[in-house]
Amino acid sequence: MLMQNYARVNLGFKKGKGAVLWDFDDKDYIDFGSGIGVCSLGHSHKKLAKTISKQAHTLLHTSNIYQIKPQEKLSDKMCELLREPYYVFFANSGAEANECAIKLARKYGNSFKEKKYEIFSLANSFHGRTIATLKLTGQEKFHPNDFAPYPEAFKFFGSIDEIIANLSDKTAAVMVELVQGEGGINPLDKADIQKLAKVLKEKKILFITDEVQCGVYRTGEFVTSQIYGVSPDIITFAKGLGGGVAMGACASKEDIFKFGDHGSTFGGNFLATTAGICVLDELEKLKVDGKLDETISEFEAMLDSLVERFPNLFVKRVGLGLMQGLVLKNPENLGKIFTKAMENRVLILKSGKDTLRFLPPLNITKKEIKKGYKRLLKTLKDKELA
């Protein structure tokens, strides 16, 4: 018997190809939310596919005892496309990944004479499930007692002007989701940002960015960071990464970690790393072909058309590429809309308190957009919602 912690709707899948679910009657689903943002490359991606199976019946795992040339391969490929060197830890999640940029924050810390512990992020930001994780997740509604007592010093604030007015020489580093994914899809000012990294350079103090969800080319570019013009002391990554293989990924400019620090059983082994060489490899393509700008155009023009066509209902898009929000004006209307957009066969998901949320395929087609706008105009025009 499987615990009872996920609210599982009443469907499940047998077959995937692009952006397109089959369901166990032959059903097809257009998928706008590809696995939570994990599937980057869509389904059953020939490439991937046949990268993975080959790996497979090579040699799928020997531990970090031992070394591990994909994993190499991979960092080298990651630190060409930050375009800068970064030191980097391969774990199995983005609640690891950030797991091991809270214990180099730590680490780092106690370089000090007077040690600085103390972690700041966001209101309305998630960071992950593991106690620490849950603690810097900017929502009290992530820290209920159950799971009390939390680690201390984890503290969030409002707005980047207030955590930079309580920065003090116990702080450490400052944690932030350069778009929001769990709190509306809601993209950081780009000046508040800048403004942010340049005191915690005078500081000393470091500047992580949680890129789990906005990562890996899901707004444009490899890094959001990279949009925002600047470049943290740590990066995070995990879903779109293994394309559907799970991995996460801490890149660091310093080497903090002494041997025994930190580490990993699964982190970085030849699956996941061969399968992440892949999957950079093929949404580089994408990127310098020009081709994820133009589904990113493609994809932003459906969600406008809707809230055009749709004034009553919606207030907004946000958003930054294909990491996309549609802003409701009746909160009540989300659960409605993500219930009646699975019974007309497209896949949506739910951010926050108010919006819809979009993560399709970054190589999702043309044809598939349509297909799936259709889907969503017909839901739309549902007489139940007001």
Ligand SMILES: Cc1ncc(COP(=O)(O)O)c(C=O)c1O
The other form holds:
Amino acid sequence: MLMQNYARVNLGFKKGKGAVLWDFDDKDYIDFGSGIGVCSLGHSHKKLAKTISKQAHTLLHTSNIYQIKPQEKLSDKMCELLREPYYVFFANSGAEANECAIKLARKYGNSFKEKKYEIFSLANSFHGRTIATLKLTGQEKFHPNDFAPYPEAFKFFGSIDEIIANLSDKTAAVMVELVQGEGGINPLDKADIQKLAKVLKEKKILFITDEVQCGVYRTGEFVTSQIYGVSPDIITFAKGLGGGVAMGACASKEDIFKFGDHGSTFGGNFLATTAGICVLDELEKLKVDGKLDETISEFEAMLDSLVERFPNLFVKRVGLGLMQGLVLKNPENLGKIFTKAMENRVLILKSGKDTLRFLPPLNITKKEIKKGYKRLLKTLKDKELA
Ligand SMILES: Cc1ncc(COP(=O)(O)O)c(C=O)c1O
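Let me have the form predicted together with this ligand next, following on from the form predicted alone.
Now the full complex is given, and it begins with the chain already shown.
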């Protein structure tokens, strides 16, 4: 028996190819969610499948006390794409990548004569489901009394200006998602972020970007901080990095941990990091060939057309790259559209109270976008939507 912690729908899949999934009755579904931004190369990507299979026949795992060559290669690849040197720690999930960032921040704060220990975040953020990352998540509904007491000195504020106004000698770090993914698709203001980065640098406070959802080319560049023109002290990754193989990473400009401060049994093993290298090589090609930018334009145009055709339903399109949202006029339609889209065999996601979320595979084809669009048109014409 499974724990009842997910609100599972009455649907499951047996196989996938590209942006298409097939259910147990062989019905095809267009996947505009890619497992919440995980399957960045779509399903059953030939090269990724071959790479994983080859690695499985060679070596899956050794302890992190031994050298793991693909781990070194992947960290080098990430630094090349970041265009700056970073020290990388590999974990298994986004929450773990953020836990690593939190520990780095606390250890960094401990190096000051007067200890810095506060970590700030922004309202409507989401940083994970461990006790610490839940507390850092800037939404009260994620801090129920059921799990109290929470660790101390995590605070969230309503705006970047409020964060800046509350910084003190006790603040060790600020973590933000540059495009908020769970609390409505919300790209933060570029000028605000540049101001925050500057103030944090002056005050010797770490600037951490949680790029678990918005990183790994999701918004059009390797990391969203490149679009914002900032260079964070720490960047966290997960989701799209393994293309479906569980993996997280935390990249830090400073090598803060000493031997024994942190670790993971599985983190960065041969299977995950070999998959990660393949994913980054393929995504880099998509970017360099101009295909990623083309796909972004096509996807945006498809969503714009929906906003134009259904002014009764939508306020606007929001988002960056292939992390997109459609804000609804009536929040009551959120669940209805999600379910009706599924019935019409196009898979979308929800975000916040009133936003349809789209995180398609980054290599989705024109044909797949068109097919999904037709199914969304049918969904949105439904008379029950008001
Ligand atoms: C921005 C962000 N941070 C952290 C997490 C947590 O990642 P994971 O579910 O892999 O622990 C998520 C997951 O949705 C996320 O979107």
